[in-house]
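Have a look below at one chain only, the form predicted on its own, in structure tokens format.
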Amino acid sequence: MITLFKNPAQIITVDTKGKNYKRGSEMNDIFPLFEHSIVVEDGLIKDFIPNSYVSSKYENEIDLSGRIVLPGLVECHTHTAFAGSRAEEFRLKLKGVDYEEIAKKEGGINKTVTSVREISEEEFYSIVEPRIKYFISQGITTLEIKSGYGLNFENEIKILRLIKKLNDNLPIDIVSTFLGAHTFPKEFKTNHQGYVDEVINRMLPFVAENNLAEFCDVFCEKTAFSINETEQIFEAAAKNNFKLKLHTDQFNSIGGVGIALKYNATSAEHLEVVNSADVEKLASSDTVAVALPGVSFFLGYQFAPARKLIDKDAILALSTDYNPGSSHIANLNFIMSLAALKMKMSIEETISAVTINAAKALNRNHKTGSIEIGKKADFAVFDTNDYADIVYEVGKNLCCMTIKNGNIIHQN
């Protein structure tokens, strides 16, 4: 079936030229086309039409005036998948005791953990689907979920299972990250290698066989796992097919770059006290810097140096990092707005970093993330005539329309 998507106010393209994704200074490009339409044919994107030369009918018409497209969102790190809430902690951060402290008291993901270990299957199901269609409702279309909330075998693939259930029975791509290495469980609180081998011996093969996660993850800090023993878990997730991810310089600057970079990260995720030297390997390399400055504003923390990674040339993406813990923020917008006021980001690169860096985070920048011919016809479509209102209205959904693979699978 052939779709025109007719008379929007501008058609933000975020066109790479083939490229497939901004680096540095290229992130205020975003190449907003006006007066055109775009047609669109079994799913993908055809041609783009000035308004003046439409004159036939199509098949199918979505009028679209007055309103701002943009590609669809791309949501790259968040931990959707969790049980349980962490009200309590809230409490005590707000009395000045920090994360690391919360999780040194078995608090923190460990109480989350718990909670997923509790869970039934068809409850677990019943809590996140909601959250999912939350996200749709913003105008996301590609979502990252990690597992890390089960921390053994039997639970981390209860999470990767539902993950996968999610991807087939609701209408955005869903990509699913093994994070088995988020923290250390209890039962192997003083035995750290063991939890290492259980997660490289047991866990890594039977999710590769199983083909339940793309991207394996690790935390590496120094309430979590160390250098040697994320090198360990990186180079069985290599030798099992895994792309990879890093959680690093959230707390401490202990090497994580140089590992993610080693390894040819996908991703390297987090930042917060990232160092200058590394800031420079970041910037020289295709590995996306994911800044996640929900996490800053719900902890009251620095944030990521998006300006000084940019100035630098880094390929730069956009998260929210949804999580029950360190950031209990499911708004994409907020995010936005939190990088433009707080991480002195422009309104084109934030743009620019929650859709083709942030679909680059997830290997998708060839098929999502921006307006171009041949990709993916999956929109976000914004009830303004200004696309910086998308910024500017702090914490408001403006996105009335969220169409994937020319589809519309939220209308408001």
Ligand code: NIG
The other form holds:
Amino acid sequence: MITLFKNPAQIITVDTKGKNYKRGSEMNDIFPLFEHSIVVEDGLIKDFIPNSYVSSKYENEIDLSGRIVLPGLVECHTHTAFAGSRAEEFRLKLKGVDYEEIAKKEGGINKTVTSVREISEEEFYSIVEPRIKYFISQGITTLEIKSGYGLNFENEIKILRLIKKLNDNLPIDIVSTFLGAHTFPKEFKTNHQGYVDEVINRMLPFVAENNLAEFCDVFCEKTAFSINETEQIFEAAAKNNFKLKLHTDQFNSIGGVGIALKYNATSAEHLEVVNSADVEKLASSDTVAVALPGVSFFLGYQFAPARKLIDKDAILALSTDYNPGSSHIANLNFIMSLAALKMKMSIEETISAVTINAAKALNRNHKTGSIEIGKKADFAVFDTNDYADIVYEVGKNLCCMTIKNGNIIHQN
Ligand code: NIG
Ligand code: FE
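Go ahead and give the structure of the form predicted together with this ligand, now that the form predicted on its own is out.
Let us now look at the entire complex, which starts with that chain.
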């Protein structure tokens, strides 16, 4: 089928001239196109035609007058598959107790693990599905979800199967990441190597054989997995053909960036406390630096040096890190505003960071993330005639239509 997406006020193409990512100063070039319509055939972008050439030959036309079209947004780092509430911890946090302190007292990630282990599959599905629909309503057409709240074989698999089912049933692409190494479950509190062995020998091979995840992620941190443990897991993951991601330099800089680069990880994420030497190394690599300013906002501490990373030529992406403990924020548009206000990114840079560069962080950048001929017709349509409003209207959802593979999947 051929569809004409007709007469938008602007098409923010985020064109990469076929390169499929933006590094450093390129992030400012989002290449708006005026007075054009988009021809879509069988879910792919076929052509851009000047409005003055548009005849009435199209069987299907969608009028976008007065609206702005962006590439479908890509949300590249989330922990959306959680159960239970950590509102009690939030109260403690408001009284000044810090995140790592809460985690040590059986709160934090392990509190959510208890809730996930208790919940039935049906109920789990029913609480996670609306969260994904909320992402879709913001113009998100590709979404990553991590496991990491099961922390034993049975429950990690339960989460990954849930993600697979949601991907089958919902109209967006959901990319699954195995994060069995999120923290140590209480059964292995005093036997860390025992848990690493469980991840390597039991979980990873099963997840690989059953195609339950594309990426393997580890939380490399003083209070979680050491450099040595991270390397053991990365070795095994690479042997099982996983692509790699790393949570690193969130609270302490223990050398995670070096490991991410050594294993050619697709992305290194968090980076709130990354040191200057690692900024340089990351910036000159092809590994995407994923900044998560919602965490710094939610926990009240320093932001990742996004400005410095971009100025040094990094490929930088942004994401919510949506989770119940460190960033209970499911609003990507708010994250763009935070990045602009707190990390000194330009509006254009925030757009590149939630489209093409976020797609690169998910290895989907050859198919989506920019409006270029041959790519998927994934669009986010905003009800404004100035794209600056998307970032300037803090916390307000201006998305009025989400289009995936050429089909309208959400409309206000
Ligand atoms: O990305 N850093 C580790 N994991 C999450 C937080 C998870 C939680 O607190 O439930 C993060 O910040
Ligand atoms: Fe995270």
